[in-house]
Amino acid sequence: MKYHLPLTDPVLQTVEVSVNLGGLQILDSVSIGVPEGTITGLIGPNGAGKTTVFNVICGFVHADSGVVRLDGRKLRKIHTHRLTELGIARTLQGVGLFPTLTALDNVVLGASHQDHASVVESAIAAPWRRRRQIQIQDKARALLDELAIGDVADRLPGELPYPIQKRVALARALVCDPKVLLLDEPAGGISDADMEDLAKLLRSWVPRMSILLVEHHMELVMKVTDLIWVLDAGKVISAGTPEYVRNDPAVLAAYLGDEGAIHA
């Protein structure tokens, strides 16, 4: 298979990653890369294995073989609670917000690794720790403003429309200043107008970070990505620019029956 790829080293990559669950081959020697400072798409029909790739990168699923590399360095043991320390942030297919916390507090949680306090610091209420907490809160508020939802900072998720909850979840992922942002279907459940705003936001975040995007809305994928990897039945079947992928016979065959699935 001939790939049409940018000639840059990936900041994040999977190398020959395979996952077998209950005798079912979910991923079969999947190698993909995210060039630094780009938006990279990961697409494929339902059940292709896209979310499993995310789960391997994040440590939710352990690969039977293969490796994940960040900046060329093999990640030997990936702990989900330490992802942000590595410079990786992820959103979920849903929103995953804590219902009893305000929108602001949900966002602040995304930077929890920046507020590790020692027992002594906590016991004496160290003033520098308080300054650090204020800085994180200010940053969280600034992100809510950037996403045009600053007015919901003190409201609970259940009081907010779903598209607004999606933006809160985005802010929570961004607050840790990730090197790599993994977005799992960010356009799910939002309107066409919101999707247009999302496209502008995504492009505004590069090149200061690299984005790996799983998304079923092909219009959004074709509009914002620099590079696309295509999975089908757990295997990479194509990779290249949006224009190349859109016209690749292997991709058209994989999507056969999904009307309009790859049309921009």
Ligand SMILES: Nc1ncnc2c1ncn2[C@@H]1O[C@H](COP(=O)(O)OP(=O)(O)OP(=O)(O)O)[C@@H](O)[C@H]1O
Given for the second form:
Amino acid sequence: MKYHLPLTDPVLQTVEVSVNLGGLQILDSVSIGVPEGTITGLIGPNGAGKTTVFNVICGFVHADSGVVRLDGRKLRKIHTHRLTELGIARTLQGVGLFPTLTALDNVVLGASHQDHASVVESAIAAPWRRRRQIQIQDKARALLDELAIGDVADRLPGELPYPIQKRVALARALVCDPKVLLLDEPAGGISDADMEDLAKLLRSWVPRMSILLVEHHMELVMKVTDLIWVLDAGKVISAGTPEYVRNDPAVLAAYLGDEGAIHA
Ligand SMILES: Nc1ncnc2c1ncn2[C@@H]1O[C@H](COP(=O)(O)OP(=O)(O)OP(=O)(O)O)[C@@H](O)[C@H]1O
Ligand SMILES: [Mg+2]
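The structure above corresponds to the form predicted alone; please provide the structure of the form predicted together with the ligand.
Okay, now the whole complex, with that chain kicking things off.
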């Protein structure tokens, strides 16, 4: 397939990744890349395999063949708990917050790898460890403020409207300063006004980080992405600039039955 985009030095890349689950070919030789400093879209109809691509990158799902590369280096065995150390953070398709922790503590948890204390540090309640914890807390508060939800820091997720919970989940992903941020439907269930804000926020985070965005809201995708990959039934069927992709007959055909979705 001919790609209508420059793909120089992707910071994150899947190379011919295939996944078979229960006898079903969920991903079929999927090669996509996120050029450094871009917002790259990954779109496709329901069940196309978008979340599975994220799951492979994060090590939740094992690829039967193919590789994931970060900064050109092959990730051999992907340990989900080490993702943040590698510089990869992710939000889930829902929200996935811990219901018994406050919004602030949920965000702090996103930086837990920065707070690894040795047995000795814990035993002597090392002051530098306490300082580290305070720094993480301050950063978590600052992020909640940046996302305009500083006032909910001490509330439990269940007490918060869904769009606010989505923002807490965003803050949790950001707290570890990822170089690559994977967002799975960040606009799901939010209003048009919130979507405008989200678009501005996303643009404000690049090129400091690179973003791979899975999203069904085409207006948002077309507005914020630099380039887009399109999946259908586990295969990449198109790739290019938003302008190219929205007019590609192959993409329009894939969305048939979901009339108007791609031009929304
Ligand atoms: N653990 C699993 N076992 C078997 N099939 C699975 C599993 N996880 C996902 N699938 C199937 O893989 C296909 C791709 O699912 P995936 O969740 O990646 O799609 P998606 O593009 O994210 O869809 P959506 O837009 O609805 O979120 C679907 O047909 C789904 O039913
Ligand atoms: Mg999905």
